[in-house]
Amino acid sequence: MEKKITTPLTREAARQLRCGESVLISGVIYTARDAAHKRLVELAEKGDPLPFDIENATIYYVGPTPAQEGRPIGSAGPTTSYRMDAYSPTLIALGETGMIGKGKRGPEVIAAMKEHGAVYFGAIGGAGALLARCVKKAEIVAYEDLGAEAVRRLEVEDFPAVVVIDSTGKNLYETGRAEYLAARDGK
């Protein structure tokens, strides 16, 4: 059974989520990939304000395709998350509480998640057209010159994801593999 959550995702709410839980996310999330992350961190390092409120924000690592007529967004599947690892600890320290992508995260990101109370959600790779159906509204808020990788504000409803790494550092990529091997080996 999926747990319904609403953004903005407070640190307290993020700390309640557990590795392996299926969630349906509704509310506002932002899109950003590595080029946008680099710019966001450069702004933060200069002490300049970010183009959106990072406090309790969830960022989806996606570069959507152009929207078809009558739709707010095109196919919107997750991209590989490790490309954001150099920037994520800074954004988590500034208030980001949720990240959505696919693939493993580095130890520095996990340490920041544990320290500040953030979670990493996995979205289904290869299902971008289906995930786009959960997007009710999309607008570019920064870095339009990046095209598909511009920062967008998305309003989503029942966006499906799985808590891959929770705020305690428990990691589904590790626990899931261990459980599979134990079951396979009859332990």
The other form holds:
Amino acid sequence: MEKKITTPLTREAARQLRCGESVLISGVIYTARDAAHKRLVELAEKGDPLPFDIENATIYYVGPTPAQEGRPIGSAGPTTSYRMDAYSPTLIALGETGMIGKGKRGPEVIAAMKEHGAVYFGAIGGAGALLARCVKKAEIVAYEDLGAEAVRRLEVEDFPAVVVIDSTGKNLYETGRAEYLAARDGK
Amino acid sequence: MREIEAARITQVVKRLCIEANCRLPEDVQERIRACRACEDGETACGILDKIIQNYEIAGAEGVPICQDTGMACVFLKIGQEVHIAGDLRAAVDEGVRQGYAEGRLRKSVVRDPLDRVNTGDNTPALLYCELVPGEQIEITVAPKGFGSENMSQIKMLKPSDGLDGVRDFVLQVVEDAGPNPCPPIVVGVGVGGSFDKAALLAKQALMRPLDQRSQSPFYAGLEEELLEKINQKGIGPQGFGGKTTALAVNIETMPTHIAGLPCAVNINCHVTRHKTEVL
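Same protein, the form predicted in complex with the partner chain this time rather than the form predicted alone?
Below, the chain from earlier opens the complete complex, with every other chain and molecule after it.
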């Protein structure tokens, strides 16, 4: 059964989410991937304000395709998250509480998640046409020159994701596989 | 000698870019459905159902299956009896330019690997030309996403590493990739040739239909053995655990040097796209 959650996600709410839980996310989330993360962290290191409120924000690692006529967004599935590992601890320390992507995260990100209270969601990689249906509105808020990599403010409704790593560091990529193998081998 | 206007190649490349990105090949659809039927975990089944729903939506609505519409790999088999009127390289890039604009596909190419400024039109294509007998041109467009490309590896094995070396390397690459390349994956393996040829063979392996085993009984057996071993790993759809880690293993080989055993593994995701047309 899916758990409905809304953004912005407070640290308290993030800490209540558990590894393996299926969620439906509604509210505002921001898109950013490699190039945008680099710029955001450069701003943060200079002490300059970010182009959106990072406090309790959820960032979706996605570079969508251009929208069809009359649609808010094109295909919009997650990109691989480890490329953001160099930047995520800085953003988490500034208030980011949710990350949506796919694939493994490094120990430095997980340590920051545990310290500050943040959660890493997995969305289905390669399901961009399906996931786009949950995006009701999209507008560019920064870095338009980056094209698909610009920062967009998305309004999403019942966006399906799974808690892959929770704020205690428990990791579905480890537990899910281990549980499957244990059940299969009758241990 | 048959003359073909380069502009005709532009038109075909343009159309194939759009169609390949929006419609998953039938053999890939079939494999995903077959794997769904064998999967029994709730999470794994749910993910495969959504993957099926996704390619159905994409095909019906003409939207890209995945937002990573890739670099456009273009393979041309050019008949020796053909004369191409015009600039072939420019014609192919123009087809990519028009296809990615009209098809509303993502422009994912940067002009330099370090300065990283987007070229804005997804050019240049990754173009491979091969001369073959005849007077036709076979054009294949295979958009390749980089979530899976980044998980690919090549190794210059020693002849003494032999079959075990190849087997262990393929399994290690899949293990290292884990959940990153959006499993279920397709595993393209190139064995032999040289450093560059092995990598190209691995990419070409990804274009063979998933229900078609190697013509060599030995390598067909190895494909089946490796697929079984990969699916024993339990990585599962999206890495959350399950039976379906890979849809297929395709191996291509060629002669190599007495001192070498190059082995390349090119990983592709469940959105394994390619489309071919003959002019």
